[in-house]
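The chain below stands alone and is given in structure tokens; this is the form predicted on its own.
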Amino acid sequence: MSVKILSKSEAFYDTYERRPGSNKDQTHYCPGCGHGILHKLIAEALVDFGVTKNSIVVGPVGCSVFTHYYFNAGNFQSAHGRAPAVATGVKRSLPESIVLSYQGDGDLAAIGGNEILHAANRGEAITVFFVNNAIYGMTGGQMAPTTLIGQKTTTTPYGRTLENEGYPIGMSEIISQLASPVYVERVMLADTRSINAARKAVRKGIENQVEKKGFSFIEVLSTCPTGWKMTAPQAEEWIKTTMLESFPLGVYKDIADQVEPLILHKDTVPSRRVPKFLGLNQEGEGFDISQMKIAEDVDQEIKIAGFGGQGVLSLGVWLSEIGMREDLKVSWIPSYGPEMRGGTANCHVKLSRTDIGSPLVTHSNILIAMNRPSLEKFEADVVEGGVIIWDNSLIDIEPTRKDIRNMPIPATQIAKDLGTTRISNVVILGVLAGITDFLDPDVVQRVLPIIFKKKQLLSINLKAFQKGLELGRELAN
């Protein structure tokens, strides 16, 4: 028994290879968190109860943000709050599976709070995982609707008040108060006791799903020693002494034992149906959905990655702007809140003469990475016979793959010798008009005067425009 406690658990994956950076082996947390503590007493549970090929854990923005590194189970990314309704999706379409939502506080009791409440009321087959260290992590540490009163964070700096921001919020009062849910409990990780304590209460709301008995809700006070300038013990120790005033432990509703097991259907589509769905002209019974090909007659799927700064963002919206002016179909779409310590900022983008399905950008047919992370991140996802254009005056290294065309891209040298690396997007702009033919150089010149409406910022990103043109150009031929 010793063994299998003090090993890693089959639930999690060997290394952590969707982790950035050579280390895959180490989790992202910081030294005494106890998000890295929750999850194995999860990933224990998942395994004892032999379910951990049949769950899927659901996480949000935030420290819990990066539960797909480690849970080697089905995975989804949502936005930020909407994990329970991600999670009501999963479950509706398959009720046969554990669904997990794991979120903090800010993410939980703030921009969340509608959606967990209105989960719990409607009862969704689901289990919660509510981890409350009283403050945002991952941010910076500003207050959270669960931070105390007269703590201080960044946000606060004297202290909570009562008159100001209110008090704390309950969330495991709140949600027992509700009909529907039938198991919910208020645990924490402060001490070798405790953690059984949270041990017990995970497996009973992992139980509780497994016997269909409906919405479980454990809320994990937990350590926070960099949020709240601690040391682990000092953290550890604060939660008992000060944390528990305002959020006692214990089991608020337990009916689990009282509650018919539900009756989950899986009420969707056929399958013969989803081609008419999504407007193919597909008719027949005999039609293999697994053969459909994704984004068929989407013309350029780019992903641009790099550090905040480096204008990732922008570049993607000018070629959206452009690809309006070329009467294309275009989407754009960033990510950067939860890469905050992943070393990357992206945007995808979609150009296309037909309409488009989603925006998500999964497999690009050009890559721009502007720093190494990006480049080792994204460089899997190119299709066969893609572009990775990446700035070598940035990144010692080279890509690995032998199916794609590789285009090393002085861009941030290029820019400086201009003046100002801050044009470095720009070359990357006037490369990619020079080596494709979606992109009109004389729309693109006509659109930059729109973007940069003082003079002197026009003639140089012209003149960055034109470096990057002529260099696509040759590289072209």
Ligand SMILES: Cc1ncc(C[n+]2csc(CCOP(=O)(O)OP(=O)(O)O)c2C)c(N)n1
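Take the two forms, superpose them, and find the largest set of C-alpha atoms that agree within 1.5 Å; that set is the rigid core. Every value quoted in this text rests on a predicted model; they were computed, and no experiment measured them. Positions refer to the first chain, counted from 1. Compared with the form predicted in complex with the ligand:
- Superposed on the core, the two forms differ at residue 350: its CA moves 2 Å or more between these two forms.
- In a rigid-core overlay of the protein, residue 401 has its C-alpha displaced by at least 2 Å between these two forms.
- Core-superposed comparison between these two forms: CA of residue 379 displaced by 2 Å or more.
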Given for the second form:
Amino acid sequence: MSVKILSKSEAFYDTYERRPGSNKDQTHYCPGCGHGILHKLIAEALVDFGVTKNSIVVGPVGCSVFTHYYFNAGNFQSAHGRAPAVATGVKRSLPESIVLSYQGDGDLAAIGGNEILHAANRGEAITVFFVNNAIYGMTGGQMAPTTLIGQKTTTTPYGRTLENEGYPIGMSEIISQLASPVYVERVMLADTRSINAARKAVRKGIENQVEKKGFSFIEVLSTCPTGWKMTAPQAEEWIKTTMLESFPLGVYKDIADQVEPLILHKDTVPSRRVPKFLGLNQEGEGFDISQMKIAEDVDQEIKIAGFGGQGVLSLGVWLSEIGMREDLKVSWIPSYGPEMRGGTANCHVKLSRTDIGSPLVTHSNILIAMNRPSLEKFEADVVEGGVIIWDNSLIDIEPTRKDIRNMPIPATQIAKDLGTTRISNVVILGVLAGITDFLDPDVVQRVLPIIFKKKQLLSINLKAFQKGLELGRELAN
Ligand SMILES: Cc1ncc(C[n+]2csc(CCOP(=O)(O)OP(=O)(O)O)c2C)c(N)n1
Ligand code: SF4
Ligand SMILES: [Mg+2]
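I've shown you the form predicted on its own. Could you give me the structure of the form predicted in complex with the ligand?
All chains and molecules follow, beginning with the one already shown.
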């Protein structure tokens, strides 16, 4: 028994290779977070029913956005609130698979409130795990539909009030009123006993699907010590003393034994009709999927990362702005995963002569690391022969890679010498213009006055750019 509890479930990857950075053994969840416990309960059930390889976990947007790092099963990551729609599509096209939708309260009850109601009402043969931690954990603790009356969040700093925000929503109560769901239960993760009860509910939800019984919904009252600003034991206690008043536990509906197994048909679309469905072409006009243009010739894939306040996102915007003036295709996306809580920021920038397929930079040819966590986290993702520009006035380690061009730049020190550390990103812009041929320094110098309208600001930024440019040119030679 002790082996079973202490060892990691086979439904998890041995090491989390999809997790960026060097920590491949631990999850990204905060200590004391309920998500990790629920993952474990689900993983154990998948193994016990022998369905891991046949299962598909549909992850949400929220702290559990990275379920695909952990479950050694099929994985989807859906848009915010859309997990039930994705799960519907997956289950209908692969009726023999076990499809799990995993969602937080912001995801399921706020932005995705409509999605879940209709998936439940249609009686989709999926299992939904609803993690109710009464807050938006990932984005820094805003009010969720399930936030309690009186609960302080960043958007209800004086506490949620009935007059302003209304009552917390009881999703189990609502879903259980619909005719189609076969099983609805609310459980909690607050101590060993309640976790054991939750384990049973998780198993039942999955077993129902194995037996083709229809829509199951398991709401899990779950700790968020970070969002609640509590220690882990305080958070567990808070569930018992406070959350339970608004969210009573129990089986809200269970008709699984009374319904016949569903006969699930595979909805197929003849492939000749796909282009028409996608609105790509008229049927019969010679649509050829091999002719679809895939962007191959992306010239620069840049990841810029550092602390919030270092101008990391602005540097990305400027690069895109300059790229546009150079007639390039450009994309810029800020990435705000849970790592935002640590105060870090990063953005993905692509500059290309051809169409850009995806704005995501997964393998950068230039990494700009403005602090140590960013270097540690993204170094492994740089392509062989790529460039790592890192601020060696702030970072006290070196890149470990030997197959990249290593460019230590004391950007913050240079900026400080010029009068303010806030312009270290412009120093880096100069370095980029110096080491590559995709940023024409003249164009950059024409764009800077548009960005920095105040004369004084412009003059110091031009100096920072010039310094970086000289340094970049030296390094390039
Ligand atoms: C379309 C869209 N709107 C808003 C956001 C910002 N956002 C990210 S996660 C989140 C809420 C997460 O809260 P919850 O679902 O309760 O998950 P938790 O982190 O608490 O587990 C929001 C609003 C987003 N990523 N996408
Ligand atoms: S912020 Fe809350 S929900 Fe998110 S990982 Fe941390 S404890 Fe868990
Ligand atoms: Mg939440």
